[in-house]
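Single chain ahead, written as structure tokens, the form predicted alone.
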Amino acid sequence: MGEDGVCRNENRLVQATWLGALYGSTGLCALAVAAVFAFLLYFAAPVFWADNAGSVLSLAWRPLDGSFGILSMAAASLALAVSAMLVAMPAGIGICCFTCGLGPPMAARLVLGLVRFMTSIPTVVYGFVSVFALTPIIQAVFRGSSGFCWLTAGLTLSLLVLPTVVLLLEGPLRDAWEHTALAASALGLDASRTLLHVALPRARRSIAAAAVLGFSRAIGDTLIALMLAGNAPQLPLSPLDSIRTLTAHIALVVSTESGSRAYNSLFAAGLLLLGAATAVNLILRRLLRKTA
């Protein structure tokens, strides 16, 4: 066998090794996800099949009366995540438009650098600052409010989600801008109209993907809701209501209970959260497949 043949065999061996490593990593990830699903199903099933299964799927969380309903907390999780995205998405799109063509290059680089720096700030810092900076403002503006409510948590959570939205959207929007700016300029469109009527519609799939991932980040956050939302297990009927999300509820109960019926109901809460995260990821895969 000549030198070329030895080289080809070595390349095939390296390629086979890399493929084996990739398939092995993929298999391990799939097994880990399946194990999490199986774990939650195994422990959540008795909760749903018990005589008082209906109490888990109710609105009332009164452990002393034997009511372990988690639906009010599921509604609070959904309301908090949606409200945060209603603030974060327009702000994120505006920042991306500024950095992709509307703003001066130096200011655009500074803003983008600031957004990237925000990703390195721990979540607890956002919550801690809001406790001492935002909560007193809410108390002063809305007399009678404790400040620890859906509104405070939603505003802080939108700040936490903002970098996710911007960093996912900025690249595709910049590509769309660079590919269409010259033709749009030849047609007489200025920068703002080019972004609004050409680049943004061209990047609509990326906007949807940023919204889905941002929502997934918002609904899975624990610390912001735990520190700022008030932790009252009730339906979110007003932005000034104290609410408790599923993630905060799990953290609170795990820290004080073990082996009780309240503790067992957490597996149903975890199953709901995992189902929501899976649904979001499936939506994202569908969007990305359409974009490709």
The other form holds:
Amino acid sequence: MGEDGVCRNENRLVQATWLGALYGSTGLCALAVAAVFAFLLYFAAPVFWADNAGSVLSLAWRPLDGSFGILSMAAASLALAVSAMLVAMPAGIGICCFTCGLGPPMAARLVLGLVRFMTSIPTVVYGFVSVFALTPIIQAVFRGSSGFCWLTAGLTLSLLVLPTVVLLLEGPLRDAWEHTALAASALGLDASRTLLHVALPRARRSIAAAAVLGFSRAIGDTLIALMLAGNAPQLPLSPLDSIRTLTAHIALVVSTESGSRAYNSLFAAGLLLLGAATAVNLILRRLLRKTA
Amino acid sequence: MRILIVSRAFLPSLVCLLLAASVAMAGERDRFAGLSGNLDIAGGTAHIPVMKEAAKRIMTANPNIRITVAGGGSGVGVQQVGEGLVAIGNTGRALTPGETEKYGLVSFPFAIDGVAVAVSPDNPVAALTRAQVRDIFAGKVRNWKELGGADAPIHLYTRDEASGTREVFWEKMLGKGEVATAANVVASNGAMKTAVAKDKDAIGYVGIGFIDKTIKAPPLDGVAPTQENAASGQYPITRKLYMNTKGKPQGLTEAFIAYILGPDGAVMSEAAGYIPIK
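Given the form predicted alone above, produce the structure of the same protein in the form predicted in complex with its partner chain.
Expanding to the full complex; the earlier chain stays at the top.
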């Protein structure tokens, strides 16, 4: 009995140690995230309250004339990410339908393998290949465009987020399909109708989750925008316009004279991006909670 | 950001050349006798050809010395040398008083570089005036037809805010005039060359050292943008290329700077298309 008590005490001790370590590391993570927020706020705040207040929140980026507006960059980020999702979502859903029952099993395995491989391709490779493969095509097809534009970057970016969409959607859609296939075929539905009218609606929260996560990847990507979008700080009015995203803007401007106003405005850009990421995360959590 | 690490592996072919020159250059090479260690250089992309060549020659003769050369633009050069990340930070412009004061930097100008307008070799436009260049970059002239070229829209390319090349182009070529916001922005002299070379409707600008047969530099107001014309002052869009150190340079850094400022350095600057400062 005494030994039993010792054993139990030891167990408790081990448990307490583990729990302590877990709380500790969780706390540390939370602290780090809070520190990033605090850091950005601390450095961005003076920019918002600078002498000609609000100039960061304007459209014109003309540092030589003293305007440091980043809103056109924010609009470009949003436009680029949304357009990439408009291509990636239908393509991703299509691929998932193919691999979850429409396509022959061998081909489905091949496609999934290919999509998994796509996740391992570095972003810079997509960008580099596009510079030499896609921009000349865009340039030749649309006279007047240099090829470095919203359209080129959007198409390449959709390729980048496609695996995210497919891998997030594939599992839930397969579950939905396997749960309903038998009953659906008993009711006389063929495979494509089952997918369209039964399995896909059942997996709609997962579709939304895939869209949200793909979007946050698209808006945070830097290299593709930097290499392909042309980086002109203007509003995205046409798909053939050269545009500059917030991420590419930070990458381009970070090497100016540190401490200058152009440099400080980057903290505001960082804060906007962090805000977008947080919003996306909250939406995603809400979606996933409802699923569970 | 482009990083070029010059490795010792592909250099043996140079050894013969260097041996031949070794009698004449004995004094130059003596600078590095007994020195060893790493020397990191970063910054202005116009400097890279000279820095690479110097690194090659020094490392071939002195196996104990390792020199890395990185790009990034003038802004990066100032930041990295200021923060102590590299020993030498290159700039294609003079330092601002704020930069000198903040970091305690010392500047060593070693060459003069011209900045020239660049177009595709396929572009039939053979010459430009400064007024035309200003109108093109301000977005007032939008079609090559207006300049005697093909009926095609002009694709504008400019450099980012960290570029020394952009600064001198804006100040001396455009007279601090406007650059259209629709212009594409590229991040280095090399990227500018690539962009202009593969786009026959493009116009951009590069350091004269970067001009080769892949891009065309049309004469400006009748003056060809060449090294000779820049040296004589006939071609006016020029700037100095600087090496910058944090405080007075010492040891390997000092030897490297003396080497670049010496007769060998002058030969390398000239070979790269710049005019050495005596």
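Residue numbers count along the first chain shown, from 1. Just so we're clear, the structure is a prediction, and the values are computed from it rather than from any experiment. C-alpha atoms forming the largest set that superposes within 1.5 Å between two forms make up the rigid core.
Residue displacement note: Thr17 has its CA displaced by at least 2 Å between the two forms (rigid core superposed).
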